[in-house]
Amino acid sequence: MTTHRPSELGGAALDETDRLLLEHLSRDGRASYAEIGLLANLSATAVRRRIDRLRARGVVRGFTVVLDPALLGWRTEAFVEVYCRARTSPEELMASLRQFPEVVAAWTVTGDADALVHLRAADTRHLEGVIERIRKEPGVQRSRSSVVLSQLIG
């Protein structure tokens, strides 16, 4: 008997087979349906049909390439807490941050800071310049930075 667990993903439950397919796909997004099928004991057609359904439901939103930033010359990484001036909307902050190619990701957060920004730069001098340019944005009052020394997980 197949156990079905409810999931918040896509608004409906994912069964164990869906979870297994997603696990294999997350490890190797370039794996063929036949390769995934061998691991999940399904035909390539069944794998394709299930993955198509997961895509239609929004569980799988796309496929991407994972780059090595260090090999591209982006060896310095930091997380920057951004404190905004009064009445700065998330949309305004997002528009400001999008102009910086060094911004990897950004989130609005709870706590004292208004946003947390993930940056990558070539070196600390480059990083300092980016942080200074972000601090000069009209909606930004101040920032607090933490430079990554080493990655533990991920």
Second form
2 protein chains.
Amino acid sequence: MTTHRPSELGGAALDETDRLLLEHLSRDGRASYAEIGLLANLSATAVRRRIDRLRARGVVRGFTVVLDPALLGWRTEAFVEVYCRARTSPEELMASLRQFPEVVAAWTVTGDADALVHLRAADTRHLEGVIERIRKEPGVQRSRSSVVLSQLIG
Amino acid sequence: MTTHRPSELGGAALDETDRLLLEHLSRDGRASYAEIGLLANLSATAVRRRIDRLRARGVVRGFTVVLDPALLGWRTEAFVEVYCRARTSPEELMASLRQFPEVVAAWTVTGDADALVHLRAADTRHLEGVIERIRKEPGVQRSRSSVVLSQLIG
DNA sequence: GGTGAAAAGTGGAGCTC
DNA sequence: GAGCTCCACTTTTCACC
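Right, and the form predicted together with the DNA of this protein, after the form predicted on its own?
Starting with the chain above, the whole complex follows.
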């Protein structure tokens, strides 16, 4: 693999300008259109229209604030591999996991486990409680947890 | 555990109003201060000052655009458990992984593996290449991969 | 928290490729 | 037709009080 720019099979490709705008917006999601335009040699209106178009196409899903979980009191993080009963559907599992605000993200995966769940809790005591409750969910058979020591990237 | 609002051991706690503002900003990171103020019965100026304060405290790290990876051509996702050699430090591993734009996130973890790496690639062929290259990194001994089938939450 | 000047956002008209 | 700029108008921001 030489390229890090995967081609888009669905929908027209982004041009160099779009990439520039998105790169800037990922660094500062509240940057003014005029400011972004300076980088791309574009008027503020043109920038806005491009971003509107990207939004309409679904490439841009929205904008959000980036928070520091630790400063919000969420200091413990873990990944839990969930093993389901044979009859458990992804939809049931999703419904089960949605109950927990501590579930940051969850994916169904290939391999031994059925799903991988990313948890955030206040402390290890809180984490223990959440994992216990997840294990008691009807569709869940067993689980295997890894506590996060440090974030290397991301 | 009864509460989902972990207390903050470091720094003053957020009040109800701060939580409201942050909740709204997480839904729309480009919302105007006036619009946010309407929800909290606050003037635009007051909203801005609160957000500035949260920024200064580090609770708000910044703002960003939310993109759809699939529409950008990144259609394959995987988690790779990395097992390191005994002498490999987290710093070395971080340096190794930083080379790959396909590495979305990475954490050192407790358990059998030393690190968990979240990868995004164009397709399975691309993914295979990246995993192969990660396995060849000097500090890496072996790895175990799970391909993401679907995102349940997050 | 309020006020007002400056800046940014918004949408139409008309231009160029 | 798609995409740009220019322009006028509205809204928001931000440095004062």
